[in-house]
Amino acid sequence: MTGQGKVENATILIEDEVIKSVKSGGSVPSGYKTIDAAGKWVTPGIIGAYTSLGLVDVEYSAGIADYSAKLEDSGYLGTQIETKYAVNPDSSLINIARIEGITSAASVMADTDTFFQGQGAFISLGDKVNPIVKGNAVMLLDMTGGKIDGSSGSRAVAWPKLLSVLQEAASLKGKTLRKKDDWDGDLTKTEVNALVPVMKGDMPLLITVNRTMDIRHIIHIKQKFEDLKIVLVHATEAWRVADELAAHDIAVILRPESNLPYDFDELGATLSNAARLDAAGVKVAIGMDTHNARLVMQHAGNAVANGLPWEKGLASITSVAAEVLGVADSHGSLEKGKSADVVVWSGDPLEVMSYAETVVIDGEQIPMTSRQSKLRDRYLQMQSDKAYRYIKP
């Protein structure tokens, strides 16, 4: 997923958690452990572009589900939420996702009572004590009709309020407030300080939205605050304004199989959304889900089946996903100096019958087991002489 394109019969050298080189052919120096991937497809690790991995497990019976929060009565704007404090690397969903080839992900809040849903973290799915790669990676904002209906009740209230918040943050001109500084804004110092890197373009602003007119409002915001790095999430009707999005360098993170008008914000749903956006020059990333984040390869394959070029399909879950999340300097491609996240596939990774045979995260080959695979192995061979509650796994 670099300018090299596809490399035939490649040798990839990994050292100290990073990629040392990628060359066609080549001998392996002494002292290296060898993974034989002859005849296989080898790609960068897949990136979950928009998930809550590490924040939720069995949400109804395993204690707190940290991917949601109730904040409306507290008066919080929501910008100060930081998911990096809630990520649990022991979640069973981590192993389930990574043995399918997902090696890193944006871990973000799924639901709050506020329009802003805080700052999401970019995490590694490797066996690390601290999975956080970038703690304050993205800022989340939900401007869907459902969110507006459950909060202010009208776009006539919600959009002017958002503009007011952004204008207040922009008034700081890139400087954060200190404790001793005078401040008479409507936002607290903590709330407005959290928006400073967003206004400077140092932190991507991920906005969940579907309706065409709402997307046009976002384009207007981009025109007003040019430094914003805006990424649309879900964006069911984005194809209708594809040229404008491309002109203003607004990327998207899609769930490309949306093809039904689930509500009045998605009347223009179509399976060709990704293809039309790409044809207009919009950067397209794919990958929205948590419990089934592993379906991201299938989703990208569906987008390819409906017109997205194959190379763009793979890029949507690797290099483009890294770019829109602001981590392209370390993830998303196989090249010297990047994090050694590598997957060996049985075949074309966008084909539904292909699977990950070997997964390397941060230079370490991970065990290809999960809670699900252990349950499968336990019950694959039935034993009739003893009740299963008495059999040790």
Contents of the next structure:
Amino acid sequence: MTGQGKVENATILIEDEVIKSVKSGGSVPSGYKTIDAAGKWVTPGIIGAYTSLGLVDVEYSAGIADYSAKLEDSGYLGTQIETKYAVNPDSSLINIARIEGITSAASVMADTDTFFQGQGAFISLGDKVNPIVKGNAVMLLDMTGGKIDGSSGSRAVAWPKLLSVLQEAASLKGKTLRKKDDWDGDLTKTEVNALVPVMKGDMPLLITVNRTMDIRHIIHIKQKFEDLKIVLVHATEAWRVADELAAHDIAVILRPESNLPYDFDELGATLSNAARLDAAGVKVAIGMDTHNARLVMQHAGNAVANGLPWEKGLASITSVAAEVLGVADSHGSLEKGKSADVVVWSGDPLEVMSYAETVVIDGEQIPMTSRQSKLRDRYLQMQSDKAYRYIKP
Amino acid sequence: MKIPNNNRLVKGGLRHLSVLALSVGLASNAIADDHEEKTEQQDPYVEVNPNPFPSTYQPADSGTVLITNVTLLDGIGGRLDNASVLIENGDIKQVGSNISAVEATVIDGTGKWLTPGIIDNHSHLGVYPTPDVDSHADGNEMTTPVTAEVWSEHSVWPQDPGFSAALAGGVTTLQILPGSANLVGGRAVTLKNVPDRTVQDMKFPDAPYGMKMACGENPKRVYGGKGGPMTRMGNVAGYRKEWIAATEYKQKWDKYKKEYAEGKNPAAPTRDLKLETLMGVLEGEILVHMHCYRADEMAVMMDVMKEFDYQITSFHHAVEGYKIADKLAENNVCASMWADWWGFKMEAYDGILENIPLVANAGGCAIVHSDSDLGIQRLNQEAAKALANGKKAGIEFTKAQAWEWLSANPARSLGVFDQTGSVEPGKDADLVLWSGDPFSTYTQAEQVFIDGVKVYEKGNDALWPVTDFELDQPGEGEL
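Now that you have shown the form predicted alone, what about the form predicted in complex with the partner chain?
Zooming out: every chain and molecule, the one shown earlier first.
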């Protein structure tokens, strides 16, 4: 599957971490190592659209979890948080995700009490020394009812505060403040400078939101600050304003299975959110787990089961995910010049019983081992009379 | 009316007044009988009502229904192609290839699959309902580490929209457990997933009670700062202390029953709701469902089980079940598991994708459970993942065998396998007609039957249960 749609009997040439060509038929020139995928489905590497991969190993009561930051009432706006300094490629989650076909991901904060949740990085799950593909990839903002504690917990406080922050950021007219510049805004220079690429639309603004009326506020913000590249996250009730979202080019990252009214902002929860948004022309990306980032194919499959066209299901975890994260120039499709992230599947990748057979990241075929595969293999071999600690798969 | 002149009875008289009136006849008879050996005059026999909140579930008339031409997975390992199933009076009447029934409503199942209804033995629907607000947090009595006296059915909110969503996923029976904050969390209740007004209207008739226990991190996290336990060893001391108390309590009742049967007039032990539940476990009447992740902890708990002579029916979550699959099988303890959840806490760090097939492969009783209001809506996909991951690792099961993890085994763990959990003549007609192979992501439940009554049909508005809570809300009528 490529930017051109489906190509049968394709040959993909990879050289120096990038794709050199994708052709139907196509002969393999000498000097290439060949991976035979005859009769198999081959897709771009799957992208974790909204994860904290690299920022956490164990969530509760187990030491370091860099995806969480509690600054209490420091007044810290949060725009200056940068996950790129916290990403740890040795996290066991990386191998566990990648052997199932996840090759890159947005790595973002999951739990902060600041107004903005900072800047997320886009990372590769390959073996390069530096996993960061784009350090300051996206800006996060949570405007759900329960999470706006950074502004005293009421929308009546939160929305005016957001407008005022954006107005200050817009007043810079695309230029960051230098140390010597005069500045009498409410925000610190660091805080407001972090928003400059957001105001220009160079850095997508990912806004977590669920209630219909809140989404309408966001549409008004987009009308006021036209350069913003806005992506709604979770967006339970987005289907109710699908046409307006499409008209304003606002995309969505969602959990397709979230169909219950967890709070009074999600009363419109439905399994058909993804399908209805897509039908209206809204770009839909899927993938909001960290430990089980690997389940994103199943999630996309369930969106398809509930009305999303299959091609859009695959796109939601590859090309559209890359697009909403602002990395479509390098990731998300099998095209010349793109990062060579390729997965060979045992069957339809959105089918729950299919699995990744071969995974290539940044042009390198990765070993299909993880901490979990080693645990499995150790206990599969338990029949032997050797004590388990001497079994080293 | 003659009241025996017995100090003890007079003391207890007020409390037992209602039973007293009934018992007078019995006492007089005893006197009238001309026994040679003069037995002591007996107070009324004190018996604890085991079922004070009885099921009021009344299935509607199913009529006679014939489902034809399906691919049938019978839930006990069998598969029959081009099968037909005849339903009569709420039960499965006949299963076979060529069934004719003149009076039956015929449902053509060509191209579709039929299975037993999915049974989830680990749900908190109703006790942790949506909307997930503080006012609804009724699943964990986090006031003291042992609360065997609480019953989950007293927290169940039948208006939880999650019940309808689970029904659309083919779940026909479910156990509602208290949470895992406590060493002993309380009694669990088994429900038929019927849309009704009260928990009694949903209660699975004659299902035994369950009792929730919990190992590991949760109790020590919750109580570490409020009097303990704050360690795993503290947890184990906590269980043992309670089993000692329960054993003594049981001995008191046994003594009372024995002496009364001998014609003596013993004083009945004072009722204790907490110890009654624990005693129910020791008597084998109440089934233990124990939240436990780590292999080493499960092994310790199986020793506690032997020390106090009770049975753990199933470990729940059992994320490390694969490490002691042989011991689980030997001890006849089921493991109720997720397909792939892991890592959200330290005791879940060693979760692997092959846990379910590895437990099953050792001859153990493997169960797919949800512990989730979303997971419960597609447990068939959880079984599919476990099946595929097992196969990839060289552990082969058929789809028919895998369905046992979704119906027969959980039914056994709830003590209701004689009534449901398989497609066999005489069983409750709890069935799901799937749009195709239920091991595919794209397959959905099309029709769900409970006791032969169609309670859900995809796309049929008349058979989409909308809770009171959802009326006039933006999501009314949405799945």
